[in-house]
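The chain below stands alone and is given as structure tokens, in the form predicted on its own.
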Amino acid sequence: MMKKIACTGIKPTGTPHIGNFFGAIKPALELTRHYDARYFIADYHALNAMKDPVSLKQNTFEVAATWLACGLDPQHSLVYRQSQVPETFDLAIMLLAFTAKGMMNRAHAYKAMVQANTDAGRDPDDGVNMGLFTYPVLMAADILLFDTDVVPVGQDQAQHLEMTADIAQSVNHNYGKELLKVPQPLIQENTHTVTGLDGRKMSKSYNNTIPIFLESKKLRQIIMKIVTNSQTVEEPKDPDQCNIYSLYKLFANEQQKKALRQRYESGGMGWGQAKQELYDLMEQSLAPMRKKYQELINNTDHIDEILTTGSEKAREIATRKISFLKKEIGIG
């Protein structure tokens, strides 16, 4: 039995940390247990924001390198730049036609810059380019291509697949047959909200990062700033209220993390000793995969090679897609 079809669209932005491997990257990657998964570099929607050239450039290397190194085998999934199948640019001048203005109206992206502009008193549109206002459709183009069956979502994307699903069930009702297949949402259950350096959500606004590919003495001076309680040594800790401990369970197996548990409950244990352990863990598991992003990004020919090869091969789906498609709407 064929495998269903599972779309991830990776945008190639900033430097990786702690919270986006737990958060995005890992459950991604293990959707090719279970399904036929494709990923791609949406480098057309960074567009949007990001005009610098050479920036757009190293971002796309650095993310390759990043989802290469953490794991992704382009032997066994499909791996390919957006900006290298134009097919997907044929389907969304597609989807443009059946695509009212209203829905495009309520997308959040947008929807948060008129808000932003009117709060500031400026005109609503001010900063806002076609390419984010058309955004979802682009998105749509991207899954629907490939007839994909599910596209893992979290809360900030959940509109966007509905938007797609909207659009390919316009276009299967005016033409009276199943044209496109109408994607699924694929919540995933085991993915994690990390917790940063001062007990919040891990995330670059609030500065409590910890990026995947640090080196080693930067990866410990780092954890040593994890923020703590007054508790001394002798007095026994509550883990579960801890955030090396919840960074470290991230990481753990479970005997270490009964381990652990044990030593911070009995007391005896000081804060530097529980971040040691955190470091230790840390470094071992990050360790292989910086190892194999520092040869990536050294070797960015050997990224564009693998991703020219994906590339191809998305084409030769794509263009079957998109051919089958102009017959069907009377243009090929």
Ligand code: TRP
Contents of the next structure:
Amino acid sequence: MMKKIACTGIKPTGTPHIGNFFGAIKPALELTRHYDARYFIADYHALNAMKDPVSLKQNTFEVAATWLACGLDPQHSLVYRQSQVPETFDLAIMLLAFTAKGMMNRAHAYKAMVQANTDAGRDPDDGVNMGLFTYPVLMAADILLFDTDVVPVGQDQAQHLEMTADIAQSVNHNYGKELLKVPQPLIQENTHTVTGLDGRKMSKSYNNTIPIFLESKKLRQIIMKIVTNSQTVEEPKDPDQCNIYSLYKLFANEQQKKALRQRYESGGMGWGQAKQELYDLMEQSLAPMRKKYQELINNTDHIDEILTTGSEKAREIATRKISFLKKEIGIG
Ligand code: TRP
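Having seen the form predicted on its own, could you now give me the structure of the form predicted in complex with the named molecule?
Entire complex below, previous chain first.
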């Protein structure tokens, strides 16, 4: 049986942290075992907000190195750059003709900017570029180009997926046949909410993150900053009310979890010791990935090669789809 197709775009932004790893990267990598996966770097999407060429390039390499170091296998899955598959832009232009402007007006990201401008007494469209406004159309093109069955994304992308389905249906309706496959979102959030240093959800905007590839010494330093209560060493402690254990259980196997729980509950273990346990375990799981990341990021030509090879393979599929669609719609 043919495997179903999973496709997702990764925006090249900022240093990836443990929350990204468990919330997005790991579940997406698990999917590659059962799906025919196409994972790409959405660099044109990033351009809407990132106009500095050095940062854009560097972030692209960093995010590619991150996914590869975490285990994305370019032999097994398609890994490419959006910008290197120009058929995406053919399709995006085509889709624009089927996208209601009113629908774009309702897109959360755009609406939030308009609201912020209005609140600040600025022109509603201040700082809004057409890349931002039409963001959902380019995203729909990314997805629909590959006859995608499922799109693994966070909850924040749910509306974009609804719009993708809506646009695909408009096209299919117009031509009276299924030219575009209507994809399903695969929402990844809530199952893997990761606690940050201060007990809130780990997020860049809370400044409470642990970057994935911190070198050992820095990793230990940051773990020592995890917020705990003021219980004494002797007191028995509740692992389920503890930010340290909450991170520990993400990395631990059943046995390790049970052992540490016992130490919490029987008393006699201080927070410093619990942090040391967490550090040892995290260091053990993260060190091999960190090493791989360092090797990759020190050889960006190699990353470039991987992305270019992947893009060529992706284009073979994309070119067929675009020729088919052009014939169907009466262009070319
Ligand atoms: N909008 C997505 C994000 O912000 C990135 C993205 C671009 C994407 N194109 C996509 C995700 C296609 C899934 C499918 O994270």
